[in-house]
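Next comes just one chain, in structure tokens: the form predicted alone.
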Amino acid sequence: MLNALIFDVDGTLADTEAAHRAAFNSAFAQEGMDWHWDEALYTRLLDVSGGKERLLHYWGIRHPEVRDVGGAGVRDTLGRLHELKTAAYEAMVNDGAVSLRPGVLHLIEEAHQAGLHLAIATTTSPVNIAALLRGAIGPDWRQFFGIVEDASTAAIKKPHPMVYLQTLRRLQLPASQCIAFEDSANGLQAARAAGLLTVITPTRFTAAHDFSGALKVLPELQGVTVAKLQAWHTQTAA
């Protein structure tokens, strides 16, 4: 029986990366760095989860001289970028540059009336999570989203399953009973390792991915209904 629908937040909830790329070289600029992410650039960073973890990846790669990249003066410098980072994706959103993607909300809206349960799941902050959902669904978005597990609660990012078994905990709900919803490799790989059947609705940064093992790869969830979901489910476990 399927009780609760899981979900990634960017590129899933909302096509957010060119909102963050355009942060992230916003962030550098202010620090007068000559650091600069490209879309070609960016769609390869994405290997690499977590906006934090990101900016360490890259450092290592433009400074391979340094062998303690995780030194303080280095932790410290790249605490600041992301500050700045964050700020600008804030502002971006909160000007309405990003916008959650066709069928999400009609999704959400249909299975909060069904008493399903929804959760969160994804590798970015707190801080961008409210802001997104925040200006799509309004002030009163946790009403939706009972759990929410982000990079402030999830130490070891995807592709590892980490979030998604501490969703499952919070949930007290089998994987069997649940299906996820990502946009990449790596969020496919972390709900695949923890026993969820996955939906995937990729962005033109995530089109090239290896999506083998997903339940369903649609091109978004317009059209997905809650009766939808519950016919590949049983069709699945059968």
Second form
Amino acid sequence: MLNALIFDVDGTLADTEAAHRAAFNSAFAQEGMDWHWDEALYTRLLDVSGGKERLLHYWGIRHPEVRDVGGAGVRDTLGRLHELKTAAYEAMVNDGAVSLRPGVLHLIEEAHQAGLHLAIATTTSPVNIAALLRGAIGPDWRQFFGIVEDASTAAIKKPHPMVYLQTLRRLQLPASQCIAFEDSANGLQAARAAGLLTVITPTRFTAAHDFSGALKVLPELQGVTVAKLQAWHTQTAA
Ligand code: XBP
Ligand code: MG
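Instead of the form predicted alone shown above, give the structure for the form predicted together with ligand XBP, please.
Now the full complex is given, and it begins with the chain already shown.
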């Protein structure tokens, strides 16, 4: 029996990483830093889930010898940088920079109507989720997503399964009654490690990833109905 759908955010609900990249570069410029992440570099950096973790990883590449910046520890400096980035990203989303991917809103509404539980399991920050879904669904978006696990609740990021294990615990459902939706190899590994069947919709940032073990790899969720998901779920249970 399929009882819940669990959605990743960035790359899955919406193709957001171009906006995230612009927000990171905006923060670097605001701080007068000579860092600039072009699309090729950012695509590689996306192997590190979590904006703060991604910044720390890049700092280690650029300044492996520098552990302190003007007395503020590296983590304090990067924490401020991430706050600037998140503010820039939120402004971009509020200005309409990103929209839900094709078929996503229809599937969410249909699944809600059918009485399935809907949850979010993401490594992004809560501010980003609220900005995206407030704009795409409206201020009452939480009526669809009763459970949200994100960077503020799951400290260890994908591919670790923590965020999915916490989501399943709050759903009070076994993984066998759920399907996860992801866009990246890290996300697939995290969902599979939590025992979840996983539908993948890649973006240009993740098109080259290894999606072995996915239930389906689809260009979009357009045309994916609850009935189709139930049929795919039953076929694997057989
Ligand atoms: C994708 C991520 C996030 C975003 C940036 O999250 O890894 O880090 O790239 O957002 P998802 P933050 O699990 O939804 O694919 O800067 O808030 O981390
Ligand atoms: Mg993602």
